Every structure is written in C-alpha cells, then in structure tokens.
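Take a look at this one chain, the form predicted on its own, written out in structure tokens.
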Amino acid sequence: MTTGNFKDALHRFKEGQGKIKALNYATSMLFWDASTGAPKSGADARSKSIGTLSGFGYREVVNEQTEADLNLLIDHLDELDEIDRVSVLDAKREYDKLTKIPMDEFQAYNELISKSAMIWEDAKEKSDFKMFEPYLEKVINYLLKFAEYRGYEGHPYNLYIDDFEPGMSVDQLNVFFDELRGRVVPLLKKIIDKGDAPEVTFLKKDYPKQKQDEASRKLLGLMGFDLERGMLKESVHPFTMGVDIDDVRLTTHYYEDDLASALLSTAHEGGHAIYEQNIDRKLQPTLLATGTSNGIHESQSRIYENNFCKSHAFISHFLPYLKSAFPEPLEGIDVETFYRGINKVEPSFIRIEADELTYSLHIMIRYEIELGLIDGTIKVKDLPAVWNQKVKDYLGIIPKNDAEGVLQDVHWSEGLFGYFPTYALGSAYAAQLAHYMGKEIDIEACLANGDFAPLTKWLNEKVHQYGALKKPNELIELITGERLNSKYYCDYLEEKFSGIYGL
C-alpha cells in the first residue's frame, strides 16, 4: 500500500469515529430524556429512535470500507500516534467483536433493551417480576446467541467481563472474590457478634427534597465537579453520562425521611462524573475520552463516597453546614455519633444503599447469579426464589418483596451481565489508590479543611487525563508500581471497622 492510501485510510477513520460519537451522543440523549421525566407513553417511539441509530452505528462501523481501511492502519501502527494507536486498536476490537452479530439481530437487540430498561422500571414500581420475566428472558438469549457469535475461551461470561474490565476472567474473579471472603465475612461476623450498633434514627428525620438538592450541589462543587459544564437531576437509580467532557450529567435520588442516601449517591456519582469532566483535551474528539474501564471508573466514585465524604475528617468538616441547613433533624447530634451513623454496618436488602463492609456481598450474589444465567444451571423464572436464597444466606435476611430483591436494579434490563464484578473490583482499586495517594498528601488534613483540590489534581493527573488510553492494569501499574491488589481494600475495611466498632 502506498502512503497516501495509508493517510487517506487514516483520515476515513477519524471521520468515521467522529460520526460514531456523535451518533452516541443523540442515543445517550434519548436515554437521559426517558430516564428524568419523559412520557412512558413515547417508550415504543423512543426505543424505535434508539434501535434506528444503533443501526447507523453499526453500518458505520461494518462495511468494507472500514475493514479495509483498519487492516491497512493495522499494518502501520508503529507509524501512528498513541492517540491514533490506541484509537485503531479499539476500533478494530470492536469490528471483530460487531462483525460476528448479524446487523438485523443487532438492532433488534438494541430495541430490546431499551423497552426492556421501561418495563423494568413499572416492574419494579409494583413489585411483580412477572411483567419483566419474558424480557429478561429474551435478553439472555441473544447474550448467550451473540456468545457463541463471537467465540470465547473457557466459560461463556469470560466473554462479558472482558467487555467491561478488559484482561479480567472467572477465574480471576473466583479467586479474587475468594480472597475477600475470606477477610470480609469474619470481620463482619466480629461487628455482629459484638451487637455495638450505632444511633441512625437522625438520618432517618425530615428532610426535605429541596434542602437535600441543595446540599447535593454544595457537596459536588466542593468535590471539584464544575456545574457549568455538567447537570445534577433526579431519577429512579442514580446514574452519570459523560456525553462530552463539557457535557457531563448526573442524577441522584431524593427520599424525604432518608438524608444519607441521596448525599452518598451525589458523591459516588460525583466521583465517575469528575472523572469524565478531567479527560484530556486531546482526547475530546476521539472515542478515548471515556473511562478506561468499569473498575477503574468505580473506583473513583467509590474514592469520594466513602474514602473522602464518609471519613471522619470529612464529616468533621461538612456536619456544620448540614446543621445549618437541617437545624432540628440534627440538633445535639456531633461528628462521632454522626460518622458513626453514617458507617454503620447493618445487612440490608439494597446494594446501591449498603454499607462499605457488606457491599462486597451484594456483589457476590450478583455475580453467582449471572454466572448462573449464562451457563444455564439458573433459571430465569426462579430468579426470585434464587436471589432470595442467596441473601439468605449471605446477609441473613429475606426480601419481602420482589421490589427490594431481584428487580432492585436495572442493569439487566440493558444486557449489562459481567458489569457487576466491576463494582468490587472499583473499591479494591480505590483503597490501592488511597493508599499510594496517602503517601504524597496528607489526606485526612486536606477533608478536615474541605480541601478536596489537591485530592482531586492527583487524581486528574495520575487517572482522569488518560480516559481510555491506557488499559486498566497499564495504568494501575503505572500509578502504584503493581498489578490490582485486594490486601489493600480488606485492610482499609478492617481499619476502618475495628476503629469504629473497638474490636
């Protein structure tokens, strides 16, 4: 080939990726409508849209043109740029992988989803896994169809993890779900044992959804996140879009008797939007101004939720403000009964409100059954008996109803199996951060202040500006010297816990 053809190739993919991302942009708008307030009336319309684009996207991506011209910029790498390196190494991934879906089944599937994600939602309003059954159902089968599709080695889910957490496999996250099972559970049966349960009736007060909005938006401006260039709204379950890095959105959500709730969710979703808000210009144009992966994503909204804003520095800082802004729900409460509160271990049916100590179990039990599902050794007409049993025997409890048990989030509703690892994963990473941040900077100095910029500027410089060009363990590597190490987060936990309870 000749080098004009090589530059012609390269300026082809370029314009195409900056159709694609423009193309996700106009996708990423439909879901935020449908997910903050549009009329469940134009689901059908919504889902049509989004199936029509997704078809766009797909064409763009599989056509001739485009695998002649990746194979071409393949063959030229060590010509190319890291962006543009990188840039073609994803692309080409993604060729392979879309290659082997048929467009028709593809698209198909996209409009599943998304009226899937609508029927989850009425589902869960009432209480009744029957209405969502047939549409999980049907997700799961072309998960299982689109698997062998695209081939995979040892377990089929190897497949799904790899999509979210790249390197990472079952039989790594056996070992490393192992590992903290094997430090988590005693430690958790020490604080329950020990039946030294902190005061929390003054967060389970009045507090009014206005009010809570406000300190929402204090919290995230002291976190670094810039309002100018993002969006804090409400939705059923919290989640963050980072359409552009000068278009970033968040949502929380608000219960009036519950004040912990909606400030844990605006930090945690303040920390993946922080993130999106930090990536490198350079990287704007391009399809690597994203998260490089889900864990690494996590673990910076699990570093400001409960590393930073649920620490005892930080709590000595902001109670001040939340007394003056709820006077009498906190009247004669102090920093230690409040950090205390806040921290509380207690098994309880909602992952998105556990505590840091049994969130690692709400995971496990997600991960047991997606393995489940994919292997086909679960039934989906059992989910509800299953996950019932798991939580059993896990946490020691039983849902009351299918509302706060298997229809508790939406994920499966988007075909999103093998993300949930990634939120274990997300809070090892963190405490491994934490710990090397710690190292450079006097943490618990700067939350006792308020100071979150300095925590902030090193996370900008050491995760954020990269977005998705370096690979999750390249960059945790690069960052720590080592590999995801697990001893770091059961020793934060263990720490943290055996302080508060004075075991």
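Quantities reported herein were computed from a predicted structural model and do not represent experimental measurements. If you superpose the two forms and keep the largest set of C-alpha atoms that fall within 1.5 Å, you have the rigid core. Residue numbers count along the first chain shown, from 1. First, how it differs from the form predicted in complex with another copy of the chain.
After superposition on the rigid core, displacement of the C-alpha of residue 281 between these two forms stays below 2 Å.
Superposed on the core, the two forms barely differ at residue 233: its CA moves less than 2 Å between these two forms. Comparing the forms between these two forms, the C-alpha position of residue 124 differs by 2 angstroms or more, with the core used for superposition.
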The other form holds:
Number of protein chains: 2
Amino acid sequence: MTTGNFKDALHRFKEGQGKIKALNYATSMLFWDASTGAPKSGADARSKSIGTLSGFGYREVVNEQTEADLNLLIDHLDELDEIDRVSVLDAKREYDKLTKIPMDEFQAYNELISKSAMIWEDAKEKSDFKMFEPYLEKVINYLLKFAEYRGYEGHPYNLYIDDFEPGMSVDQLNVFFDELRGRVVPLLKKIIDKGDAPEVTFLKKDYPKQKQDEASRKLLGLMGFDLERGMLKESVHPFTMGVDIDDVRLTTHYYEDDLASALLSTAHEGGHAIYEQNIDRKLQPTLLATGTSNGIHESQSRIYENNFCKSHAFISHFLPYLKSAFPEPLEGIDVETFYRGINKVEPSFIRIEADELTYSLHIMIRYEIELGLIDGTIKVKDLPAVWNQKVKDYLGIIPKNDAEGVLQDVHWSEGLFGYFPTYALGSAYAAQLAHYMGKEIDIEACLANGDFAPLTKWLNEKVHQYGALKKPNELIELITGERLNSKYYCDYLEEKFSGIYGL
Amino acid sequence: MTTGNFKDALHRFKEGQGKIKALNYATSMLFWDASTGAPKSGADARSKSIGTLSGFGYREVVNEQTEADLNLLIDHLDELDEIDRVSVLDAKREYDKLTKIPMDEFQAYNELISKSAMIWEDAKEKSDFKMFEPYLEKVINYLLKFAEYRGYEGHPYNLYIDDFEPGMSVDQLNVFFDELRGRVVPLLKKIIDKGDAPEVTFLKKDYPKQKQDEASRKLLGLMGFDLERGMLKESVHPFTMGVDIDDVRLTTHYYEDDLASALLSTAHEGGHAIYEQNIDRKLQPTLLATGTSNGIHESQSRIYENNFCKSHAFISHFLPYLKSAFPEPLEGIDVETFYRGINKVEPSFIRIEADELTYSLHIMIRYEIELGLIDGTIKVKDLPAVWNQKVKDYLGIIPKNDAEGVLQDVHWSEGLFGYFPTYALGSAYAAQLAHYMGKEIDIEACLANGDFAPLTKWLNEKVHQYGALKKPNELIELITGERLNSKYYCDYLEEKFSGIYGL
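May I ask for the structure of the form predicted in complex with another copy of the chain now, the form predicted on its own having been displayed?
After this comes the whole thing, all chains and molecules, with the earlier chain placed first.
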C-alpha cells in the first residue's frame, strides 16, 4: 500500500464529503422553502427532487471506491490530523449504518415506516391504540433485527441512543434518570401540594404579531445571534437550520393571544442557531461543521431559553422593554409576577406543552418505555396501560384517552427510538455547563444588564467552536472535568422552583 | 438490436430525464432563495451547492450509457410517441452541445466567461470599452470555433439563435428586422416630430408598497394566474420561475415613487407564469413541461403586459380600482390621460428602460451587431462607434459614453449571443397571436370588462398546453396558419401609437 494511494484516497474522501455537504445544503433549502411559504401544490415536485438528491447522496456514500478508500483511511488513522480522523470515523459509522442492513430489508422497513406514520396519524385522530399496535410491533421487530446486523455493545438500545448521542449508553442514562426520578418527582409533588399557582392571564392577552416579531429580533440581537449571517422567519413549527456557518436560519411561530410562546421559541431556536454560527471556520468545508449531537444541541437551546431568558435577572432587564412594546396587556405587571408566570409549573398530558420542570418527566416516561420495548420487558399491547400508570406515578394525572397519552408523539411510528432521551440530556448538560460557567462569570449580573456577550463568548469557546469534532462525553469532560452529572440539573431545578414556590 | 434493449433504453432515458428535472428543481430553488431574502453571507455555500448539483447533472447526461441509449432511441424515433420523440431529440441536441466541444476548451471558455463578466462590470463602471475589448474578442473567437465543432446550417449565427429559439434562422430574422427598420423607425420619427409629450408626473407620486402589492395581486388574479399554485414575492429584478406546473413563482419590484413599474412587471411576469401554469399535465414528468423558447415565452409576457394591460380598454376597467387604492396621486386623472401616460414614447439610451415602441429598435441594434461580429463584417474595436451610429440612426439620440452605450448589457460578456433577438420576437409573436385571437374573440370588450378568462383560455389552448412539445415555427404555424409575420407587429404598433399621438 503506497503513500500515493493513501493521499489519493484522502483527496477523494474529502471531495466526496464536499458533495454530500452540497447535497445536504440543497435538501435543507427545499425543506426551508416548504416550511416558510411555498405553495402546498408543489409538494410532489419537491419530494421527487428530495428523493433524487438523496439517491445521489446514497450512491456517493455507498460504492466500491468509497468503501475501499474508507478502509484504507481507517488503516492509516494515525497519519490523519484530528479533523480528518473524526471525519473518517463518522463516515465509517454512517457507511456501516447504510450498508450492514440488507438492502431489501431496509427498503421493506422504509415502506413500513411510511405506512406506519400514516396509520399513527389516523389512530391518534381516532384515539385508538389498537389500530397502531401491529405496526409498532413490526417496527420494533425490525429495530431488533437491524441491531443484530449492525452490531452493538452491551444493550441493543445503546445502538439507537448512539445514533443521536454518539457515545451515550443505557448505563449512563439509567444513572441519570434514576437521580431525576428520585429528586424531580418529589419536587413536583411538593409544588402541587403547596397549591400556590402563579398568575398567568396577563400572558394570554392581545399581543400583535408585528410587535412580537420586533421583540423576537431584539431578543436574538441581545443573545448574540448575527442577523446578517442568517435569518428569522415564521413557520408552523419553530426550527433551526444550520446549512452553513454563514447562513443559519431559524423560525418561530407567533400567536397573537400569547406573549410567551414565540419569544421562548425564539430564545430556544436562537440557542441552536448561535451554536451553528460559531463553529470554527476550519471545519466549514467538512461535515463536522454542525452540532455534535442532539443532546449537546439541545443544551444550547435550553441554556438560552431556560437558564438565561427565563431567569429572574434577565426578566428584570427585559420586562421594561416588553412593557414599552406592549403597554396595555402588561400594565401593572412587575418582575416577580412576570417571572413566576412564565415559570409556572403544571402537570399536563402533552409533552410539547410541558413546563420546564415536568418536561424531563415526560421524557423519562418515554425512555423507560423504549428501553422496555427493546429488551422485551414491556409488550406493545400493554403500552396504553403502562403509559397511563407512569403518567400517574410521575405527574400525578391520568390521560383520558390514547390521543393525549401513548399516541401523542410521532417518533415511534417513524422508528425514532433513542431520540427522546436527548431532550432531557440537553437540559442536564445545560445545567452542568451553567454551573461551571458560573465559576468564571457572574451570570446573574450579566443577565440583569442584558449583556449576553460574556456568556455567549464562553459557550463559543467551550462548546460551539468544536462543532462535531468533539463527541458529547469528550466535550463535556473537556469543559467540566467530568462526564454528564445529573446532580447539577437536579440542583438547578430544586433551587429555581423552590424559590418560585417558596418551598 | 432487440426490442428489449430499446425498451430498457427508453426506461433509462425517462429515469435520467426525471433526475435532471429534480436537479433543476433544486437549483432553481437555491436561485429563488438567493433572490428573495437569503443572507448575502451564504453565497459561497450556495454556489458550491449549485456547482455540485450541476456536476451531478453533467454526469447524468454525459456518460457512455446515456450516449448509447440516445443513439439507439434516435434509430427508433418512429416507434416513439410524440412526447418521447421530442424529448429524445431535445436531449440529443443538448448532448451534442455538451460533448462536441473538447472538454479542455470548454473549461477554458468557462474560465474566460467568468473573468470576462467581471471585467465587463468594471469596464461599465469606468465607462471604458477598451478594457473589455480583448475579452469580447476572445469570447467571439471561441463562439466561432465552437460553431465549427458543433456544426450548423447556413450562417454560423443560426446555431446561436437556435440555442434560444429552436428552428429560427438568420434568414427569417433578416426579413423580420427589415420590416421593422422600414416601418418602426419612420413611425418613431413622426412621433418625435409631432412633439406632443403625454403627461406622466402623476405616475411618479407617492405609491405605498403595501398598496402596490395588493394591486399586483389583484391584477394577477384578473389575468388568471392561480395564486394557490404559485406565489408572488419581491426581488431586485423581477423574474418568473416555473419549477413545476403546480409551483410557479414570480417576483416584482416595488418603487414607492412609481406606480407603473411594479404593476407592469407583474403583468409581464404574470404572462410568463400563466404559461408555465397551464402546460398539459401529461408533460409534467418530462423536461417538456416548460415554455418552448425564449421568444414564445416572451410573447406571453408581452401580450399580457402590452397588448392587454396597457390597452385603453383594460385601463378603462382597472383605473377606477387604482383610484380607490391610490385616491390622492390619481385624483383627477382620467382614462385617456392614464392611457397616454403609461404608453408614452421617448427615445432613451438604456434598453431595459425603453418604452414599448422603441424597445424593439434597441434589439435591432444588438441583432445587427451580433450578426456582424459573427460573420466578421463588424470588428470588436469599432463597436463603440458602430453602436453610437446605430442609436443615432434608429433612435435619433447619441450616447454620451460607453456605459450608456455599448457596455450597458451583461449578455455579450457571458457569451450570450443569439439571445437578444428573442426579446423582439416575443413582441412580434404577441401581435400575431393577438391578431388571430381577435378573429374569434372581442378582445377589447373582454378587457373593458376586466374579463381575461376568454383570452387566457384561448392562449391555454393554442399556446400554453403544448409546453416545449411544439417548437416555435411549428407552433405559430399551427395557430395562425403561417410562420412569424412581422406585418402584424408593425400594424399593431402603427395603429396604437398613431392613435395615441394623433398622427
């Protein structure tokens, strides 16, 4: 094997990565277009185009030359610099994911998924889990089978966690959720028992869209999002799209009878967007120029949304502006009232409407069920009962039907197992990062001055710049000297909500 | 050669066409995005993506399998239905265009073009033709050389006309422009001599953007554009993008001190857009689901803009609405004043600002020069003098410098020869179509009622439905029983402007 071969392989590899990046860019733009005003009638043409682009992408990854190059590069890992080494390892993982499953089974699975997602929609509408049950069973059987093809260490669920949070494992998650169960469930119970519900009606008054848009842009500017290298638009469901360091886009959704929704979505997506904007430029030509995992990405959205924007300190800074923008609905509202209102805790059935405290309990329910379904300790047919029991145990309420219970999320119908835990990981990483940031910066003082710059700069240096170069465990350890530690998250929740509810 | 082979080839051919369509869709969307609000900073990532998509497109067209398939299909043309036959012939022409020129020369040419366009921009800014001269000479040398590689019948310029207006020739264009020269130049002279300039100041008052947008949408609706299967946005330069029959987009540009500009752009682009929306659905999966040529496309924009929207009859219908939308600036303006103002004739230096009458004279100047440059009767170094002489002869004015003279258009710097004539062809086709439409429909009565439906329906049936299935000469002959006949255009101009100027 000559050096020439190796150099050629590396050159081809980089070229191939560039092509995949270019295809991803186009696909993302089609999605952006579809979500921000494209005529509905164009859906067929768009999906044909996306399908074709994905076909080109597949053939770019899966072919004999790419396989040979990858194997050669894997043999020479030591000779690669860090960026190339991580890129090659990521590509190898992606390659295995695409090739270890026999093509005919993968196609059959994709057909099942597309059917299953439709059936789920129908079942949810009719609130009838029985309709969805056989499909979910088939999906899980495929996932178990695919785990055997793909190979895994320890628990088969590790494989699916790893798809969204590289390196994370059932062992780590069990420790994490055990502490959550032990500390957050009792905390919630105390809050409910106290029965001291904050005032929130002032948040549900008349808030004109145009003014909300201005406030969202004002907030983004404060947070440190560069509106010259990106854009904010409206879509039905808020999302962030980081197609390139120099073109990061986010959306929010305005409700004219709700002040908090759009602003908090903007803070949340703004956190994702600031991450994408501040990745080191040396990663720009590679596929590493993006967030490193779902969980770390979510930590950036959560830290801006919850730890920063919903803090007492920041509200004390931002409320005067809001009162000048919305004088009537906010007349007579003081910082304390606003702070308590926007942080109100109330157990509810629907995850996506949950408050900061109960949110992770919704995730815990899903984690326990996914784990049980994968290791066989929970049967699909028992899901509605299992679900309702867990909601009762953790949230103290009982769903009236499957639609507001086990059928509420689309994820399982699409085979997305291992995704949910990353939502809770995001909040936990956020708390851990904020704890260590607090050792270097007076966060409260910054927020009270509306000065996000030192906070954003800290995150730029510690988290953002690395993109996907450092994987989650490595990154968190690099910054905090330890791996994920749920203590910080539970401490944070206890302190914050004990304060609000005077416990 | 077995039937099986032939069927397989046809199947692969159609699949390939579908892929090219899907790539075109994505590329168009990136262009749309860039033109309607994307952050400027994303230009690099976008151009990389477009470059990659174009590379995939090239390899889809130029490969041994496609060549073999195309040749096999050409041998079996008789066995194909009309859609497949025309698709194969179009693909063969495209294939030859891409492959008959040696790759290294084509690359060198592309590099030259990209340099030349930059130099042109600089030269225009400095109003210095000498800077641009050596580049234009090289561009023309390449075009002459490429014509030899590609092959042509008769005049080498035929090849370049054919690239934009399939089947059109120097012989046809000479007849066309001879009549224009003989009739429109004297007509303009009479108008200038009469010296009776219409009032236009009322068009340049305060017209709020929001109201102009409403008026543009109102106009599009009247014309028959289906806003549910497309969209209108704003961009710097108005354009139409027909990515799919069910997703046709157009833009306009609002100037708050000008009523006519955005409305006429909307009428113009609306004509293009209605064409794209009304192509027969059986062509939807093919590359024939688009306008058949630049000239025929331009006929649809011109017929709506000039023949319909700028007519006395339609203004009598639309002015009351405009007066209700813009009561102050239009106070006291009657139909006659509005009609004369919006149709004002005034020789000017810049093509894109020209009125309906002088526009085709600007085109004639460019046609004569392109023809002379290609057949060697005009030298590049003499261009400024030749240009100014022609402007003097036809428009009666003399450019003060190269920037408002020979350097005003980007086209030649990009090697776009043969493109300009199609602008004038569009107006001529429009007049010919309107003439024959008038034999079946009382156009004036329809327009006076704001009822475009019968007119649009006629165009749907005669022109739009065919997409690129019928080529220009064939289409015009099918509809009017004769080929392009400049008589109708000259008659129309004489009648309209003699009326306005009381000649």
